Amino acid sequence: MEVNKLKEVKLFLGPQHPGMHGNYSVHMYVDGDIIKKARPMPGMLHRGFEKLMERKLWMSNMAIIPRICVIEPDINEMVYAMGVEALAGVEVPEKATWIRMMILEMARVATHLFALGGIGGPTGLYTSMYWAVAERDLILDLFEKLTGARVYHIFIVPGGVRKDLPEGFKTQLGTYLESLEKKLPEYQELLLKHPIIHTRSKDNILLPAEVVHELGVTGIGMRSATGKAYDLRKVKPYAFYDQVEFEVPTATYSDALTRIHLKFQEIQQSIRILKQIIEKMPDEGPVKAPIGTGNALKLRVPAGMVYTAVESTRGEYGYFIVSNGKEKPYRIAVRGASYPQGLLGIERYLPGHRIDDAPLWMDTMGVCSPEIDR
């Protein structure tokens, strides 16, 4: 009896684990190196955003919302601004819309690079981590030049963006894209063809189509399992995504290796989109529409309710916003894209995997912890 009690051990994974994706903890009950039960504990960083936003002024929330997903903060700015604009009947200027798209696709590249680099921690292929993080840092340099900040930009605001592009920014971005595109074959050789990655990720961390439907997974998780090119940028275009050409990578066998492939392909498509944005964006024009009375802190949004959504690197990311016509939101609910695979998926489908595969689940599934404990 005493031996049986010792057979199952409770093991804490994260948030200190170098292979973990964000400040996230999983309490695992293991037998040897096999996970028998998993209990996710996402509230290790930021939490309670929805109620916090209901106690802040409409414009004050702009400093809070990027923190709901640290690695891809700009989607929060965009979807919140879209909701306020829909309720207030505000039309965003053309140039501001192109700038918003530019920011979103830059963030998409940076997030996918971070994820691809994150594969190096749990697999021991640290070269990929060094390369990808360094490459992402170059995008953060561009964000700093554009917004004044490297991570939390607070640049997309209701009505448009805070300011116009700095002089020469489009040229600098174009130069970076050309440089990244030339390096992609090296990343492909390192990540997609490396025997370590194949051994650890091929036929591992499977996400069958029936599980996708059961959990409500969207994004790469869904597209890699079902072969369906469901991407909000295509099926429900926002901004000017209907004016640019790009493909939505899909597959019909969702193991960890397939999801790594799709992340890589999405970087290629984002480069393609960004090049078109640079070409199509007008040189002149306003970048912000007037909203409210002119005093941002006294902004009152007309009463009503709206759901707005964008395509994040993890799938559909939405806000349900209710206004009662006062200076603060009445209700806000966040549809975090990584909630299904980051909470229900870990509880139901991580058991049966090995301990060292848990970080691979977090990284290839794209789990951003504050989206869950929000």
Given for the second form:
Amino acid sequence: MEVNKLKEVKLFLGPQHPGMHGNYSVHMYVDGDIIKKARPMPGMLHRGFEKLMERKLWMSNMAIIPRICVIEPDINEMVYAMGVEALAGVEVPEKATWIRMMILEMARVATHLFALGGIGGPTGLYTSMYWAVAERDLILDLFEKLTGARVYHIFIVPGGVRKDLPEGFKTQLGTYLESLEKKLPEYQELLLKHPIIHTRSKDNILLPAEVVHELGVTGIGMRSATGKAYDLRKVKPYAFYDQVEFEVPTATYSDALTRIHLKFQEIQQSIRILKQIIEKMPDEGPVKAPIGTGNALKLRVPAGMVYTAVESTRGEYGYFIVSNGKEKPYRIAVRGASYPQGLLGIERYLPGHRIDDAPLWMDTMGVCSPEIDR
Amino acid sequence: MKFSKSMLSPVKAWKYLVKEPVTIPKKDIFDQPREAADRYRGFHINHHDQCVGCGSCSEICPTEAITMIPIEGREKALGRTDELPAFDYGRCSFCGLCVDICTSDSLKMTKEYIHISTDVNSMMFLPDELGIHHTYYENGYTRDESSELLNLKAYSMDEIPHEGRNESFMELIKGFSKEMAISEASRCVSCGVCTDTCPAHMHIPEYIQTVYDDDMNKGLSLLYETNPLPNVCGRICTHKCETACVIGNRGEAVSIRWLKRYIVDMADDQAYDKMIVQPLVKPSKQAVAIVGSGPAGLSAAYYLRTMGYEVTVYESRPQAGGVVRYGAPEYRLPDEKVSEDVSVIERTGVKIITNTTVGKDISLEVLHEKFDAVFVATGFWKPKYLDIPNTDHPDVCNSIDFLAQARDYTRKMGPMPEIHEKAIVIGGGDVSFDVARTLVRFQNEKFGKHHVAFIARKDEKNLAASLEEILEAREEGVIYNLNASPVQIDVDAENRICGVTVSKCETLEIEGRLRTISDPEQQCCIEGTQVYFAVGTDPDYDYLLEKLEGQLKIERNKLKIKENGQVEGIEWLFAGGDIVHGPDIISAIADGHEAARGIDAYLMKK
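May I ask for the structure of the form predicted together with the partner chain now, the form predicted alone having been displayed?
Entire complex below, previous chain first.
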């Protein structure tokens, strides 16, 4: 897009801007309040995870990987564990698999809540942010009870999960799900039906199907644009996703509002899955299979390479793990789900929008900066 | 959607004004902080008494937040170091892996999560059992069975079948298969507590790593750095290392001895050839004489030779090896394994002169004149008997002569010792079990049946012998008479032994020491026509005293030496092995190595 040199103003969005999602930055060249050119500036969160993992023991990496996606750390633990288990040929005990699914779905609800709340900032509807963040905190309370930490759970490990459920956890989760379900209509009124949201998001920030295919967008972005129910939980089920009933919401016209709607519907589906998990999970049974022959310091994963992926809130999230049979991984490459839209997408498709729509763009497109930087 | 209705929808939220807020008021955060969950991964506590300082927490720590630091006043002891873990909470990621791998169960996490300071350097802590701020907090995250990061169960060693075992001298222990050895090696946390405990300070974690890496040749060279008798030690070492092993705190210790044996069994011949190193330095003209070719003598010989000295070993018996050649039974330590170790040492250029007794065939004086230094390691070879009637009867035997004859018989160099159908063994240590089990085998061979009665004053729990000996001997049919104190050897009218009279006794702990109290009222006779004593041995210093009477310091049968092995007051004479430290093979090997260094230092100055 042509930029009028005389009128051009360069604006920084991020990395410390409150409207920005994470420590990410976009340099915007604007004409009036229309973005003419956008330059994504990643690197603020680059900690060299992929390289770092090559220098840490297989088990020590457990404490590093959750940080690749801050708000939804569990997917990292899951793909890593799945990869290591595939290489080592370890069968995960049944109960552990259910607990893993439970964690993943709880995290999905929490992340979607966070994203929905995040719409409050750029639209000026702060109530939604307060509500959603408070709601998410209740899930974090549950996580704290289950795993001992609120954000970086480090709970799904190769072989299973670290501990069995604490006493009464299923009941607590069930109670929480009921209270959340009761509140959902209020969110619907507050967010989905609100004229401010409608004005700002309807027919705005479009994501046509061609762009989806061009960039390789997955997740809600793809499903909202193409109408295809491409969800790894359905098309390539991992854990026990083939044993629970749920629907994958889709749409054929992807504007910001559609994507917000889809997020909302996914929360409802996750609640549905969680209820089935509570019902189907066995009470007894081991939660971790032994991995390796000795202790964690000497754990060697058999040589080989594997790609494992799960459906994150932003799309396909995968690890490509290469092992040379030593105590440390030879190479781990991360496929961050928001990489396509968060890097190339911003550069190509953010121009043409208004300045104040940029944060909304980031939110509804599902950009998670640490998984771009890694 | 009607504009007015939707516009007013946020007003509904006002109902929350009268509801309890979900947030915590700021003032309460400090006064009454929210209580964390039961599994909360907060600041650590570490029970210093329990902590062994193995450093596994520091090894697993993903953020390198844990540093092991030596603590003043904390002494190194069996199975523990002088170090404790210090935590840098500026780095800690509160993952709890340290808690899961803690070998001693001392490290836990608490519910404490607040640390406020304006000083950025205040994040380093040495948590003790009261936590980092010395305020009580409930336990948070602790390890359980599923979060365990150690493998506490040892891989069991294959033995030859129980059936028919007591009929042959076939080696009992089969040795690890490759898969088992690698699995067992992967249980080691490489803390090195074992190295501190081993008298020879063998590079234990390092050679276990070579097993894990499947590099036996490197493993063998590591073994030879501190121990030139690895075949022997891989089989009959007293493995103090395994007593110290930190995995043993909560589970079964790593089978260090069997892993060592796996290395020596698996290393190829070229690897052994490499151990026959040419002298590391320019060969020296100086010569050293070594009296006794037991573990201490051979060890000193090997290391002195690698330092470039001319070494001559004098041995009174026909074959080199001392106690490992003439003491340990064949089913524990096959003869060819001793020969392998001895041959490596011989091939380095050590001269071994057998059938030559110093003090009889050649005097110490001559050695002093001919050589620049002399190392004596003549061991404990004088049998002891109990002070009871009839010990001078010809059918009363001692363990030393019997085991030596037995070894000569099993290597087809002598006749079978004279044995009777019913024998009695008096003892309690490992050697007495060697005697009893060898007797069982001989009786089975000669008579087709066995009857060996074993008499010991202590009960099973307090016996000096290792547990495996006690269990295996019972399996092989040795009849136990424990808590029995021998009173006399009974002789019949034709002067034949007919048994041993014992009185019932009890082992009690009095003033911290174990004492045996016997009851003379309760006596019985244990049947047998031959009595074997295995109640300890004494050294024979005659060959030394003949020349050095008055110059030697001997305390409780042991020779006093300086740290470098030099005999106090006689600078050309060095000593080691049993005569210095009492019977123990690995200590003897360590002594030999130490003396080699001492002799080297002495000769360099000369």
